[in-house]
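Next up: a single chain in structure tokens, the form predicted on its own.
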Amino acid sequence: MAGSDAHPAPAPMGGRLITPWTVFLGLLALIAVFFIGKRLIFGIGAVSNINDGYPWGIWMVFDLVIGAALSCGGLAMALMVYIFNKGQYHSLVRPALLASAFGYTLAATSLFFDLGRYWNFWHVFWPRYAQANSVIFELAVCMTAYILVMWIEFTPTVMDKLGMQGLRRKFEKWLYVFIGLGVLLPVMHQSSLGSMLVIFGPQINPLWQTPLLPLLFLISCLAMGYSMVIFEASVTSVGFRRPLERKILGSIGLVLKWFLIAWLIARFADLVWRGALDPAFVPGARSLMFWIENILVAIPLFLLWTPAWRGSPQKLFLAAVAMALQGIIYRINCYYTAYDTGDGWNYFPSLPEVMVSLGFIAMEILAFVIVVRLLPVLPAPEPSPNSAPAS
């Protein structure tokens, strides 16, 4: 979208595409491609430690479940700007949407490689094979549709770069349809990531097994989305030497604070109601991970409690990092720590699995940097009032 009086129009950041940092990211991506090729040729057992007791591994939990939640900045800003009509946050929409589109695309790609018979992936979309009553079917369809919707939402950015203003104005008359879908679809599949665990019943420890899992996953993903908006804005401010939008990010911090309060109330009210809090006081790995998960909620809540602290870039950044870590730990707890498939089974990710996951992260960051340098995604830096006009 074009800029307003309050915010300059987005502009390409420019600069060199080949730097020591981008070369390093490219090397990580190439290592991931090597192990992916090995997996495709020799089978998933050649690179992965998953087994019959633990049929999902790091590619499923970290790349998909956690990766999709960390990519909810687009959903978070769509709710703020288009549903609640908070236009002052518009400058954050494009970078959040771009990060979400890359994050979701790579998360879905990682799931493809996690399939045992990956060549049959199309079965989930074919009526003859589709299981319409399956939570995983809903996840696959909604996530695929959401990825398509996000890239459609991003097309005005490309049109701006190509000077297709007339076509963009015509396209934006219908953009509200995709914005609506862009809110509905992630709400559906993010809550379904929690629903998928509900059907596991007693295999999930009572500290995490609850009918409220869909709600908890939805609140958590929105909190992670707002955290990532703050994180991305802070990092791009430093990386591209741009001024930090402190006032706007402070307001985002206030929204994040209320999501944290809602999550804590729902989490502990559910535990008390079900009488499931006792295992939290039994010494062991699960109780330790439970308290780490909740301490990581308390830290950003403390840092965001007062307006003065929300105005501090350092405290905002630390709060965003802590909340992102909390969402990561919560999902690891739900899918790993709490999961008990019976005696004799264990899982720990192999080095190739870890390198593939790191490679996907590197690909996302590298792609984001390249697109931001070439396309009008971030608001153009405002000229200094003391700078002389160009001759």
Second form
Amino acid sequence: MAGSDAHPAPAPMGGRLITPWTVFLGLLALIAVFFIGKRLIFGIGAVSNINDGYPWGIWMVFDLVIGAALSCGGLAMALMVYIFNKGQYHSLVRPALLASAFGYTLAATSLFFDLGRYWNFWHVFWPRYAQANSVIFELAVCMTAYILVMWIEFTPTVMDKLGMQGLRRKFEKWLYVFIGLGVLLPVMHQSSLGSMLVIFGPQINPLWQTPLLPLLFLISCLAMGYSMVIFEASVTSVGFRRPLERKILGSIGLVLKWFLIAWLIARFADLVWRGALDPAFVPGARSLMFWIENILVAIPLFLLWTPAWRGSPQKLFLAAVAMALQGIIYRINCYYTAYDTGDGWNYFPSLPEVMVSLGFIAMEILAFVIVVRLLPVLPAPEPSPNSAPAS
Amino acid sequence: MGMDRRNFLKAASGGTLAASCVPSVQARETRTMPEGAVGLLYDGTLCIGCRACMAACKAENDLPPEFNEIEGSAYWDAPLDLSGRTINIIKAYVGGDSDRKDTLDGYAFTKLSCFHCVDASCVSCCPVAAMTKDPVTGIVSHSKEACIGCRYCVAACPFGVPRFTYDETFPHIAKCQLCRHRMAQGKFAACAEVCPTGATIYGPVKELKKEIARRRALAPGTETEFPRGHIGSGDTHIAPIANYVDHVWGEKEIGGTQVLHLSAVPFDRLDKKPLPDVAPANVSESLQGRIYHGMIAPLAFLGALVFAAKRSAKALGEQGEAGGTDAGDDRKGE
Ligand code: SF4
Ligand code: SF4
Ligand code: SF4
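Next up, the form predicted in complex with its partner chain. The previous block was the form predicted on its own.
Time for the whole complex; same chain goes first.
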């Protein structure tokens, strides 16, 4: 039994597809579809509160900037298993990859509907128009490529299901290239999500505006990625009543701890180096949000400090949630709190705007549930006295 | 063996990132004003707030009026700010209780329209080259046909110039293009053409700068001739020189612009907050350029990744065949 937590073969979950939960998620998705229809007919202004002072609302900042970062589990696990050769985490790769693939696909879809002139979206990929100095150009090309790569990486799962072993073996000869791309592309665009703000120059408060933005966004997205792996594994284990892979998650907690330390060093070294810490001590919304952001790093760092604590599913789960929240708050701070667009502007998302974002999340969860029930994604449960009960 | 590769990768990735993220290494070259750059000079001390330029701008650019209700009724085109329907606006700023023009406790006028930046943020950030800077005239134009409506330019422009029509089914960006469509007909900026006092004049930026130097060299109160329409139009009127502040707005801001402002009250009173001399477009492009220069670093990184992936996958495969019992799994056997 001992080796079982290294490599349980993935198997379809089976089970019913229509439950009160999936129906609820389906309803949320339908509401989103309704408001998107309204947006297409009457314009963005009819559903969203964005304005010339805040031209980027939650469809951009939550669905894309934050959504993509929360979908970094695939990157985080691929990095660990395939690049740093930690085979014992292999069982977490498929579910993480799947969650990422859905997360990114929906972030891209949401962004499409956020484009005012969406019918021109292909211009980004067209040499006559494409403008390579633009960070959005880099993001669009890189994220589209990554979405394709993730679905390609996922095809062995489908081949397993269909029993196409021959094809699968041929395909695996090329898989390394896609695995390499599957790490390079998110590293590129996750850092670009930070670079995007550099051109805002003095409109971003010096507490957040720095040439180090790409590096900070990269470290942060990896920390969020490992947090999401812990979070998703915990939730899946409770939701599908499966044993929690406690040992493995504990070691991911250790990796997470080092990312948190790296984050703190980069963040504060940069602030001290630029002499930009002063605004942190001016009472107000900005400094408050800055300290909340940092307290949310301190909490998981504390919770993950000792091996014993990392072994506790509750502490691990809390740390993961705090860290994911930290990444969210950091991005909200960068894109909203720090953004000074001039007097007289304000933005708060409208209900339809929120419903669209929620609807997209609902679609994502729904798709994930359906796929893991039908395809071999999650490791087959092995009832064993050693397995930790789901908590 | 694993360690070696790991260290190599760490060094490779760390090195790439460090090289690309360290601030203030070499930047891309600083953009300079095109020789034949044209622009506007707006002297707020000559402006009488008649808003003739706004009316002319709308007429010449086919923009609809914006009614704002005053005590329950809408009387005339009365925009309060730039918008998708207003690309040029004259605003009054009131300081204290005095009614004297161009004093701190009085009032003053200012104009807001595109500054046609030398190193424009909107041009740099647009993913589809819908914002372009003419290499000869330096005019920053917008192409609706190319635009995808991402509004990056709206967010990035340090002057808050480009605006978007959020309430339209097929929305678009609106901004001043220095009446380039009129130039094809041998005409010039409509706002300058109609200005009755020469507060807004059009001309080559070099000539505009000479005119600015002439005005600033004269003692306040001196009567002098002010051109109307464009530099060298021959149409002039005589007025006293104002007590200018020692600052030409647009001369250095964001790397310099082709629309220059003179004022007798500090610009921060006119909703023109201090801006750095460095163009954010330059900072951003230098950073991206360092990371992606010739795609060398990304490709090298990809090579290292594929190499590592191949090794790991092999190890995984062997592990699988051996029944999952080997491969240095130091974490089992509870
Ligand atoms: S003022 Fe704004 S819109 Fe005009 S050229 Fe400069 S950056 Fe572009
Ligand atoms: S809104 Fe249009 S012009 Fe502005 S950056 Fe996006 S594509 Fe370019
Ligand atoms: S130059 Fe033309 S488009 Fe620009 S503000 Fe003047 S009238 Fe309007």
